[in-house]
Every structure is written in structure tokens, then in C-alpha cells.
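What follows is a single chain, given as C-alpha cells, in the form predicted alone.
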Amino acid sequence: MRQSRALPYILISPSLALILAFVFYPTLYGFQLSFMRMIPLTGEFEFAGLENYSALLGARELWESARVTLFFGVQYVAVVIILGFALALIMNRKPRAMGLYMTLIFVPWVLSDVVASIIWRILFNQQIGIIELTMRNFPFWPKLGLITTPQGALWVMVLLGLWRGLPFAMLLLLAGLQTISRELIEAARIDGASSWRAFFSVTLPLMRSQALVLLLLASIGAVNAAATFLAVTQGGPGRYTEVLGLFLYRTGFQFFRIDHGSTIAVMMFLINLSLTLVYLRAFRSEYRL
């Protein structure tokens, strides 16, 4: 009897050990380093209290990175939810060649960040990029290339994030749409509701939980975005595309300020935690947790 009760804990112990070793311990160690000061010549650490937080909160670079992250996050999250809904509604009607469409849509999702970023960088290359060379014929297109301008480079990254994040958004929302009984939609249509009215009054309220999950995951993904920015723009031109994740990478690994890098990581962790708490608060009213 005791062996049967202990068996589940024995089975999950390897996974739990990996989580403790590669998630919880680095997180706690990062919190510890954020309250330490690194001595430049020796590489040793001494307690500094809130000195790192005070220094970073007064640094212009942090707020510029936060502004870039906010702009990217708002545009990315809004567009990925809207287009994700649109694609999910189309796929929910099961069009012809649906398997082919799904395969094409999911190709960007299965690519790694580095591979997807290299493809995107080539597409907007000033000499050989297909998109760049095609759009250069239009008068509104920058002469030196879209990716060389501050706003243009940031919008390129928004489009890259959308290209990669749209398949998951569509899949999540499509799963929610397929749980809605068609009888509810038909009842609304019989009562005289138009297609738009039925969508906003019946479908959309029933999709609230899936939309909240997507909003949370997309927001956290936007806050933590770093690899694609590093591979495509490297934070340029200037520092106009240096998001918080890239600022963390430069501070901790290029300038080797481990103490400041850990402090930025803790700040990003608190932002993600705040987003999660807001999501749970919104979710509690639906499921009465």
C-alpha cells in the first residue's frame, strides 16, 4: 500500500529534479545576484542592497528598452489576436484543401528562432531581399531599405513575431471554436441575429477563456522576446529595436555586468508575474476559483 502511494512521487522525481536544477535554482540565484555588486577586477560579489535597482531605474537605456518592448508588445498582441480569430473562423468552416492550408500556416511555428530570423533578414536584405526589392518600386518605401529605419525595423520585427505567433494563436482559438455547439449559433440566427451579431453575442463570450490564455501567452512572449531581435536587427539601427530581453543580453553577457543583468532579469520576471496575476484575476470570475 505504501509502495503504491509512493509510486507517483517516484515517477515524477526525475522531472522534478530537473525543474529544481534548471528553473528554480537559477531563478533564486538570479534574485540573490540582483542584490549583489560585482567587483570589476576580482569578479567577486559583495552585498549592495537595492543599489542595482536604483541605478537601473535611473538609467535612460532601461526606459528606452521598456518603451520599445511596450510598442512591440501592444502591436504584436493586438494583431496576432485579431488575425488569429479571423483565421480560426475560416478554418472552423473546414474549407477545401484545409490540410494544405494548415501545413503552410504551421511552417513558421516549427522553425527555430534563429532559422526564422535568418529567413526574415534575407527577405528584407537591401541587395537580395525579395520583399525589399519588390517594395522598393513604391514611392513610400525608404530608399535605404525598411530595416535600416527605426520605425521600419521595429515593424519588421512585429511582422516576424506575427508570422511565427499566428499559427499558435489560430490553433488555440480554433480549439475553442470547435467546443461551441452549432445549435447555439443556429438558435441565435433563428431569433433574427445577423452573422456579426451572433459572433459578438454568442461566439465571442464563449471564447473568453481561450482569448485570455492567448492574451497572457502572447504578452509574456512579447516581454521576453530577444533571440529574433538579436538575429535580425541586433538592436539597431542605433538602439531603436533594443527590447528588454536584448538589453539584458548585452548587459549581462557582452558587458559582463552580471549584477545588473540579474536585476533586469528580476524586473522582467516581476512583469511576467504581474501579467499572470492580472490574467488569473480575470479568469477567476469565469470559473469562480
Second form
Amino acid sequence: MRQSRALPYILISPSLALILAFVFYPTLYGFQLSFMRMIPLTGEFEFAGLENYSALLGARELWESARVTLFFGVQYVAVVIILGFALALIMNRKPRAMGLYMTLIFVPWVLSDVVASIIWRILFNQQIGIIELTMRNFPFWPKLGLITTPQGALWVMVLLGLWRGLPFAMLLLLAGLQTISRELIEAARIDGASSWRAFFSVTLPLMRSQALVLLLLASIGAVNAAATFLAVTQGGPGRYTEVLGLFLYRTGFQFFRIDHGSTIAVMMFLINLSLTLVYLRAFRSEYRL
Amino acid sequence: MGVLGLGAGVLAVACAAPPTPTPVPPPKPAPAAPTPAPKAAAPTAAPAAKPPAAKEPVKARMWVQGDPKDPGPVAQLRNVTFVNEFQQKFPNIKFELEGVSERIDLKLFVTAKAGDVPDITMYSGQMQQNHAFAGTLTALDDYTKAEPKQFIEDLFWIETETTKSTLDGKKYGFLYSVHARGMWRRKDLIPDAPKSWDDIIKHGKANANGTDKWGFVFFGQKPWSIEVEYGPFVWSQDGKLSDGKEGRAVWANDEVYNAVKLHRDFVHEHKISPISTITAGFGDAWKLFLTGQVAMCVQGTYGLNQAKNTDGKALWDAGKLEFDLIPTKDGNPEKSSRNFGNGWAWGIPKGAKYADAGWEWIKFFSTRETQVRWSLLEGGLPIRPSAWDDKAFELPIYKKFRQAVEKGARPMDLWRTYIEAIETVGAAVEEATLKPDTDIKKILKDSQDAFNGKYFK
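Same protein, different condition: the form predicted alone was shown, now please give the form predicted in complex with its partner chain.
So here's everything in the complex, that chain up top.
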């Protein structure tokens, strides 16, 4: 009996050891480093209390990055949920050639960040980008190129995020739609509800769990976004697309300010934690037993 | 989990950093102006091969940029041909090559603190000051003293200045080629070399149509734009980016303002440059020039190989490409023109187990013969004036290259945190050039104060 109780713990202990060694320990060390001051390039640390937090919270670059991240996050999360729902509803009707559509929709999702970023850069290239050259014929398109303007560059990144994030959003929501009994929808229709009414009053409330998961994952992904920004715009022009993740990377790995990098990482962790708690509270009815 | 993973990555790097080296004294001022290069000495004979300290086999570690098995000709020449030739000369020394990604200097900072260093490594010449500050490299003075005098005298000033620490005057490495910059132009469109900023504007306007033909294109993307493009325009006015003593930013000055405004006006007022050039990457601007869409472009001497052999072959074969000193505000480039001189360097990390083997490699790589072969393929220029006597450098353009090396090449201003400094000012410059009505002085001042506020209380 004792052996059978211990067995699960024995079986998970290698994974647990790896997680402790490579996730928890570095994380705790990171928290510690956020309270230390590093003399540049020397590797020497000394206790600094809240100095790093104070310095970064007083730094214009941090607030600019936060503002950029907020703009990116709000646009991305809102649109990916709305479009994700739209696509999921379409796919739920099982259109003809659904397999082909699903394959095409999923291509951007399976690409790596770097490959997707390179494709995006080429598409919006001033001289040869097919999207850039095509859209330049429209009056609303900036004459000198979308990606060279601050707002334009950020929208290019939102579009890239959507291009890659939409497949997963659709898949998650489609899975939720497929668990909803058709009889419920039919019953609503029999009672006189229109399609829109049935969607908002029946379908949507039953999708709260999936919506919460998508909201959480999309928000955390938006806060942590860095690789695509590094590959497409490098945070430019100027610092107009330098999101928090990129600011962290630049500070920690390019400027070699490990202390400040750790502090930014802790701040991002706290932002993600706060978002998670807010969402869980807002959707708490899903979790009541 | 994403944040934790990101934090784990940062911290895994931090975990490698043990504490407490000795504090470093403040840096001595860098020289204000280049001294003329020493007169070319007689061709340097290969220094007498000093046998390794012990005859027992030595397996030494060498760090190189990129994949050691890269099949490209330049990598093959360095990693295979030269290594084999060296090992034939020194049969008891075997090099184990380890490939490092581009941030080789960062890896060196980290592993030096961990004590896990190779015996010889490449590093970025312009990061020399940071390496000296961090104490990552072995001073080579004891080694060089044992060599013939010519071994040190037969070096260009820019080579020595780049590989010498301004903190203690010691030499810490040898460049393995010199890179200088200048103004490339289309001779068929602009027969005479532009000498002044007004000339750039005049010729630029004559060759720009605002859509697909441009007068001047520059590499504007931060942070390296500060080295290649903006720095020369500042230095030619005797301007500064740092104070040259502590690494304090002083870039909110008239010379930097003039340089930034000039580039902003190229785009917005004179319309000789496309707006995309403000964020153009290293290869983007040069490619535009080589494919015939641009009349002038500041680029390195290393652009020659690409011009001759690939993208610019048609123009080169037609004799349409020329290289000159970067024009100056006063119109006297022979006297005032400056350009960013640098290169990759070889150094021996502090604590290397087989430092003598590393030194033999440095000597081997810096001989006249090796320099000629390497420079012709890699596209850099030899570090020794004597190597220029070789027939391979008879092309007239090489005389212009040598002029750029001797007359105007200089290293970057002194920075304690090199990348952060040029990244900060680079971002400010990008922002200042994006629109025609930006307050350049305020942008420069804000970024200067933000940088200094981090390091100087």
C-alpha cells in the first residue's frame, strides 16, 4: 500500500527535478537579482533594495514600451477573439473543402517565429513587398510605406500576430462550439430567437470557459511578445514598436544589464499574474463547484 | 510560463556570473585626432617561430563566429585552410574550433567570469574598451616585446588604436583585417568626387526622381548606423558622442544636431533619399546602390567583393563604381574627413590554459602573407602597410581604400557600455529623422540625459 502511494511521486520526480532546477530556481534567482545592482560588464552584484524598480519605473523607455505593449495587446486580443469566433462559427457549419481550409488556415501557426517574421518583412518591403505595392494604390495607404511609420509599423505587427494567432483561436473556439448540443440552439429557434439572439443568449454563454482560456493565453502572449518584433522591426522606427519583451531582451542580453533585465522580467510576471487574477475573478462562476 | 521561461533565460546567463573582480580605474582620454600612420616599414618577415613552451601535444580551444563547418569560402579559409597550415607549422598544437553566434563578445563577458574560456577568440574590435573594462582579455605586451620591433611598427594606427585599451595603454589583440568606410558613387552619374555636404545635396537632387531613383541612400537602422553613417558626419566636424573619459554621453551638441538634421533633410526636404532608408538595414541600403537605383552610398571598403562579384558586378565591370573619402561640412575631406575604422580581432582570454598557442595563432594570422590572402577573400584590408605592396592591391581603388584607412579611420568614442550607448543614441536619431518637423535637439537631450542618468549620478 505504501509503495503504491509513493509510486506516483517517484514517477514524476525526474520531471519535477528538472522543473525545479531549470524553472523555479532560475525564477527565484531572477527575483533575487531584481534586488541587486550589477556593475556593468564586471559580473559583480551588490544588494540594492528597490533601486532597480525605482530606476526603471522612472525611465521613459519602460513606460513607452508599456504603452506600445498595451496598444498591441488590446488590438490583438480583441480582434483575435472576434475573428476567432467568426472563423469557428463558419467552420462549425462544416463547409465543403473544410479540410483544405483548415490546412491553409493552420500554415501560419506551424511556422516558426523567425520564418513568419521574414515572410512578413518581405510582404511589406518598400520596394518589393506585394502587400505594400498593392495597397499603395489605395488612398488611405501611407504613400511612403506602412512599416516605416510608427503607427503603421505597430499595425503591421498586430496583423502578423493575428495571422499567426488566429488558427489556434479558431481551433479552441471550434472545439467549444462542437460541445454545444444542437438541441439547445433548435429549442431557442423554436421559441422565436433569431440567429443573432441564439448566438448571444445560448452559444456565447456556453463558450465562457473557452473564451476565458483564449483571453488568458492571448493576453499573456501579447505581453510576452518579443521574437517577432525583434525579427521584423527591431523595435523601430525609433522605439515605436519596442514592446516590453523586446525591451527586456535588449536590456538583459544586448546591454548586459542582468539586474535591470531581471527586474523587467519580474514586472512582466506581475502584469501577467494580475491579468490572470482579473480574468479568473471576472469569470469566477465557471469555477464554482 | 512564458514570462518564467524568459526570466529563466536571463537568469541562466546571470547564473554563470560569479562575483567580484577588482574595480577598474577610470579610463584615460582617447586621442582627439588620428595621428598619421607610421611610414610603411620594409615588408615584415614572419617573426621567428617561437617553439611552444612545452613539446607535449596541446589541444587548444578556438572560438570563431558562426559555424566552424560553414562551407563558405571565407569561413573555409579561416577555419580549415589556415588552421591546417598552422598545425603543419606547429605539429604539437591542435585547435578545437567552437562556433559562437554573433554575440561573441557577450559570451566572452559571461564565460570569462565563469572561468571557462578558450585559448584564442575572435572579438569585435569596437568592443575593445568594454573588454578592457571587464578584464576579459590578456594584455599582449609581454608577448610583443619578445618580437622584432617591426612586428609592432608595421601596423596601421587604426589597428593599434582599436586593439589597445585606452584604460591602461596596453594592447589586447590584433585585428585580423581593417574595415574603413567611404562614399561609394556612380562615376557615370557623378564624375567628380563630392567633397562637401552641399555636393551631396546637389548631386543627389540631380539623380533623384522621388520614386525609384535616389541620389543618396544610407544605412539608418539603429544601432550600427551610429558607427557607419552618423559617426563620420559628426567626427568630421570635430564633434563627439562621448566625453572620452568616463563614457558619459555628450551627444546633445551642435555637431550631432548638424549631422542628424542633414540626414533628415536628405529625406524630407531635398528628397534625395527614400524614407525607408531611415530604418534600412545594413544590406538593404547597399543592395539598392549596387542594383543601380542610387547614385551615392556610404559603405565599407569590404563592399568591394560584393560589388565586383555579386550584386554590383554589372556596374563594376562597366567601370561605373568609385570610392572616395566621405564629404565634409567644410568641403575639405582630405583634411577633415573621418570614417569608422574597425574590424574583428583575435585576443587571448584571461585565464586561457594555452595562451602561448593563442599567441602563435595571432602571429601566424598577422603575417604579411596571411594578411594578403585573407584580405583579398574576406574583403577587409591588411593590417600591415607592408602588405599593401603586394601586386594584389594594384587596383586604383585600393589606393583610395588606403587613403580612407590612413587619413580618416578612427574608432568609436569611448563607452563603458558600448552597445547600450549606440543603441540609445541610434534610437533617438531614428526618431529625430522620421518626420520633417521633429525637435532634434530635444530628442537628443532627452536620450542623453536618460543614458547618463543610468550610469552617472
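Think of the rigid core as the biggest set of C-alphas that the two forms share within 1.5 Å after superposition. Not measured: the values here are computed from a predicted model. Positions refer to the first chain, counted from 1.
Relative to the superposed rigid core, the position of the CA of Leu270 differs between these two forms by less than 2 Å.
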